[in-house]
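First, one chain by itself in structure tokens, the form predicted alone.
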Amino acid sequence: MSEKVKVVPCSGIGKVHGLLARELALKVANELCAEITETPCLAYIVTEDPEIKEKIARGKCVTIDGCPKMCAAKSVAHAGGDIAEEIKIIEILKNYRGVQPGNATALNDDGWKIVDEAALKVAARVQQVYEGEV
């Protein structure tokens, strides 16, 4: 597969779950899988920008949502994207019961630890998606 995997986080403004989703996506796309990913802007996807719709329609997508409303996944699907993996921050946080990762504007050390650990797992899935295993 030569098309880059699109990693799309929710906007999640106002909640730490959204901040975790965005930081996780950036860690994967900018650091761990920079050569095989890109992060199209969710706002352009929602507004059905023709260039982004065309880009979304090519290749596979991995969405990362902070809350159960799944805005990133729903928006990508509506734009015609092929979602290979839906990552849910709420599911990730089940492994960190009782931990307070920060607030809507800043992660604390525990929040960054969650991002770092989850990013390794998501990066492995993104690699599988890129290689056509998913």
The other form holds:
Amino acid sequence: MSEKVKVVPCSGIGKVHGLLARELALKVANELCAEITETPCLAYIVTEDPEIKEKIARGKCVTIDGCPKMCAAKSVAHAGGDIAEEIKIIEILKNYRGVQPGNATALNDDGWKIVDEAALKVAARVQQVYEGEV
Amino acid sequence: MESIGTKPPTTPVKVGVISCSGEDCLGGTISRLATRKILERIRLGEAVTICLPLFIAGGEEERAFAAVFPTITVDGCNKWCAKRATENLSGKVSDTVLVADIIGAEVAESAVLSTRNLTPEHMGMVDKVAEEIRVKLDRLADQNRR
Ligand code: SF4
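Could you drop in the structure for the form predicted together with its partner chain? We only have the form predicted alone so far.
Okay, now the whole complex, with that chain kicking things off.
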């Protein structure tokens, strides 16, 4: 597959979960899988502008959502994107019970540890999606 | 007895601030951080926000946001995603802030930034954008006193 995988986090602004989703996406897309991914702006997807709809329609998407409202997954699907994987921060946090990862403005060391560990798993998944193993 | 000329007390309404938080360029990171700064430090309790994609993922209550609150959108670049999405899906916005106008379009459209890599220079950009939001927010709060 040659189309880059679109990694789309919710970037929710009210809770740390949104920042975890955002930083996880940036770690995967800018560092671990830079050659095979891109991060189209979710707000642009929400506008449903024909340019972004056309871009989203090419290749696969991996969404990363902070809370059960699933804003990224629903918005990408609404704009016609093909979602190969829906990552849920609340599921990831089940492995870190009791940990306080920071707030919606800044992560603390525990928050960055969660991002770094989860990013390795998400990057592996993104690689599979890129290679068509989904 | 009420004295002549006494005006009834007025209370400022809360002002909505909606950030684009774009993931594709620096302007999106700055819009998000400046909005967060307004919400949690500069106008704590006076500003409210909503996740922009909730206009699609949420219900009627979320979509009524811009009808309920006088709203300022904060956009990273001249695609104006927060303003356009809010006006398409919620209601007319009362004012706008464009990060690209404040820090320059070229800088705003440079690579997206993780908060892990924030520098004092970036924080200076956040401060400038937050100040622009504050001025517009205070003006709107004054205009909308109840
Ligand atoms: S206004 Fe620009 S930075 Fe913000 S979401 Fe839209 S394209 Fe991205």
